[in-house]
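Form predicted on its own, single chain, as structure tokens, below.
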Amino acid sequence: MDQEAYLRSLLPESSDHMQQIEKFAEDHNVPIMEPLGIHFLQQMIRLKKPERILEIGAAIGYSALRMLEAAPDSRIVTIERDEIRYEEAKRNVQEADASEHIHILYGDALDMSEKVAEHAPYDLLFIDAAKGKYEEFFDLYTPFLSEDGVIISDNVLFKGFVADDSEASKRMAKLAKKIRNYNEWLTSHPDYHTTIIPIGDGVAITTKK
């Protein structure tokens, strides 16, 4: 057994829906957060206590829903672009129960300021959408952010790639280019404290300076 293998042996099993929500992304090639990865995320949120959360990317509503299982009285504003995607984490926010404080944006979110503000200012900025727009995303909603609030971004290595892309295809290799360069960029911002963990697909822990 390899270090990640027994390191996942160790997680809490999830609970049902859950894993429900688990099986239709990998049956269906929809990308959510890796086990290790999420957990990790959601003990930040235990340490940080955010009251409200923004996230960019909402795809199933699967990382919305851990979010929310580690801050249950948190309010958690996310944004999914694909239509389908979007119905479907609807509906599992529906199906647990959370739509009181899952509020589900539907757009581009490079577009969403406005709406966005509306319930600003967030506690916690978690960005997990397209890779090659994290620096705009950063960008765009920092300034929403309440003064302690934690930056989070997720697939920061992507899959190995980011450090060695001898192996990727070129669509992937070009990818691996686009967060390289957003890791150097947040790494060496001049605003920003930035540690990047290895853990799940990578993830970048941001606190303002």
Contents of the next structure:
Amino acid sequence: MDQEAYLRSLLPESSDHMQQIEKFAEDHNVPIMEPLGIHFLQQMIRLKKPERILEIGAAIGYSALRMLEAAPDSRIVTIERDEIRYEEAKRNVQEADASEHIHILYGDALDMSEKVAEHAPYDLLFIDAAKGKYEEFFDLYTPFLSEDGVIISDNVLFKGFVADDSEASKRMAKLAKKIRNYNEWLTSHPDYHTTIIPIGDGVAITTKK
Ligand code: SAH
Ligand code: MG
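For comparison with the form predicted on its own, please write out the form predicted in complex with S-adenosyl-L-homocysteine.
After this comes the whole thing, all chains and molecules, with the earlier chain placed first.
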């Protein structure tokens, strides 16, 4: 058994509703966070105890619901630009009885700063949308963070292709290059500390200096 399979074997079982959403994501090719990544994110949230969370990239609401599991009193604003996924996310949030905690905005995250500002400041910014736009999301939304706000970016190792794209398709290699640029920009940013954890698809943890 490889190390990842071993670590997965230690994970607790998801609730029925979460399993249902995981199955839906698999059947419909929705790129939700991987089990080890989502558990790591939940643990970061238990440590951080954010009151408000901003998520870029809701998909079908899975990670938002998982974050709420880890911080049951938090308020989460999450943005999704795909209408079908947005509708599915709303349905999932309603089914989980979480509509009071999770507010889903429909639209392109790069145009949503006014609505996002209404619920600011946020203690955690979770970036998990278009992989080529992370730097733009970061610059647009870090001003809405509280003083000790934290930024978490998902998929920063992108299927292993960020470190080595020799086996990647042209399209994947292009995306990997954008993420590589983001990682370099982020890790050398004068105002932030960043550590990249090789769990799930690669998760970057960023704090303000
Ligand atoms: N966080 C989710 C997965 C998100 S997948 C989870 O782990 O459960 C990434 C999502 O970001 C996709 O559904 C895609 O439609 C959305 N997205 C990509 N670019 C976006 C943008 N500019 N604005 C809003 N949503 C975007
Ligand atoms: Mg992701």
